[in-house]
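Next up is one chain by itself, shown in structure tokens, the form predicted on its own.
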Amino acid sequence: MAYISASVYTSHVPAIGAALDQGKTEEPYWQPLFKGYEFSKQWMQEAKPDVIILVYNDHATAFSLQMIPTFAIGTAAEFRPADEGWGPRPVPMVQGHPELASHIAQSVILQDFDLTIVNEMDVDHGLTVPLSLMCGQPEAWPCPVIPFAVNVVQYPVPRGQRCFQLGQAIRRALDEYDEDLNVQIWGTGGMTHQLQGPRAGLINKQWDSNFLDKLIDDPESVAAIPHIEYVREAGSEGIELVMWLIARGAMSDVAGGAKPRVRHRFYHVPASNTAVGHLILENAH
């Protein structure tokens, strides 16, 4: 069967993109950020997932706001790079797989999650971003990558207990597989910040710091933080973070297993007016 050997978390800023492609990764500004991916990088060349299934919110790119999915998933071939206003990231085309992909949209919606199947679509910097994160800048990226859109755009939006419970599904319907997969989970967006009114620019380092360590200790109470905690303490785009509770919710030790194993934790601010937080967790063999 497929199983589920880590979870990544990490956030997706633009403008970290944007340094990558124009080769400002040692620049003053930007160099402490990028030193706290050097391990990363190493560990994903050791790691050699089979498939990433990557948990991102879409920026208005694949789709508008004429039509908004709560839950989108990818089974297509291949991914574009999408043209989020100023051409398309100098990024490698992403690689789907389109048969586990259409296998966890079957599993799931029997789970009674309602998922949107996209059979064509663009991806913009929430996914390629992480990717360059975690892979660098590679001809081609180094396994299959499974789109998983989430509305954290236009109210309403999902909890995250749904989240977390949809993390539970997606690792059931992997222990349905039949293949052999290694699969890591991954899980971008947040950490604190809002991007407009008043409270432009909020960063809560204590807010972030706490989230980091509950998400590793006590995920189900983080599961439970209401939305309102979010726009209150995190930003009005703090709230990306309940995609990280899918990332979680798919871990063994939710479903009675070990701990997962933390291989690395890194926070840094600021990123552009973003807090960026980074966590690497290993399932216990």
The other form holds:
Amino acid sequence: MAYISASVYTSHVPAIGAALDQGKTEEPYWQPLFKGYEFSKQWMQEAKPDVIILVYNDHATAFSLQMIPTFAIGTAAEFRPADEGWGPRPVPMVQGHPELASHIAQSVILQDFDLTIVNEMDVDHGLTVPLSLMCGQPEAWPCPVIPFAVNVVQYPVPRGQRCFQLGQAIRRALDEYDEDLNVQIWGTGGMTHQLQGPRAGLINKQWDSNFLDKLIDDPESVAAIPHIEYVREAGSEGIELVMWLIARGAMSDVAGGAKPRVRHRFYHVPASNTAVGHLILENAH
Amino acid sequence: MALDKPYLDIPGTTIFDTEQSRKGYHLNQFCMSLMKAENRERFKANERAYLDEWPMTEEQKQAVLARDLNWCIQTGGNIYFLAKIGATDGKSFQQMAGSMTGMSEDEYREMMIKGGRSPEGNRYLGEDGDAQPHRQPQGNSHQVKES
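Show the form predicted together with its partner chain, please, the one above being the form predicted on its own.
After this comes the whole thing, all chains and molecules, with the earlier chain placed first.
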């Protein structure tokens, strides 16, 4: 059976990708940020996942306003890094895992989560920046990745509670999968940031710190945070953090297992307009 | 009965809800078209003519021509779509975000390096934080000189 060995949480700021691609990681502005991911890259080499389920949002790249799926799972064999207007990032093609992805789609839809199944799409910085932060700049990504896109662009985005329950449904889907697979689930986006209007640039360190504490120890209370609190306290784009709850909901303790082990915690302000948060939680084995 | 929109009392913030999305559909789809290099070239060659190919309102077209992102957002634009105009102009996301505050690029960047904008006074309309309507535009070049 497939199992979740760990969950990873990280921001996915596009400027981080640009800094990496343009060789700016040693500049004083960026150096502290990339230092915070040194442990993570080492950890990835030891963790050796077979598949990563990568929860992210598309930023008006693959999905325009023509169609706005709330939850979309990528079932293709491969996904191209998108041209977001500056040319595609020089990163490897993303290999999918069509067998596991379609298994998850079938299982999760029967658990009442009406996923949109996507057989063709390009993936933007929301997906490729976390891979770069966790894996560096390899010739090929270390394992197949299942893109799991969540609408957080058009309000209302799915509620935190719904995301948390979806994570639990994904974990149950893995229980039913025949092949033995070491699966990681990543929740990306956030933390506090606002990209629009006279309130652009909002950062709320105290709120972020509390969010990280609670996500580790009391995820149910994080799942109960209403939209209005995200918007008011974390900024209009801080609402991306609901995606972290999908990853957290898939961890064993939510289904009555042991508490996860915190392997890494990092926080840094700023990356461009954004507060960067990062966590690695491992399930007990 | 009307929908509950508790987010309308947050200063300096427009939530891209279904009503804004409906108003801004063609504006945002115009922005989306700038993902293609040939469209960027055609837009840059004659902005007005390119905009006239889209069923946008005159106000939306004026807002785009003025590169006034706050105005674009007011007429239904969403920042992730509007960012395509910025990319066409060669602007970073930080330059775009900063442009909506009235601050210079350096002032905005400095604010972020110092930890960003505080939520204090900026949670509800009627408080006195720097994002409140009565304190716009921000930045040194807009400060009223004391006489």
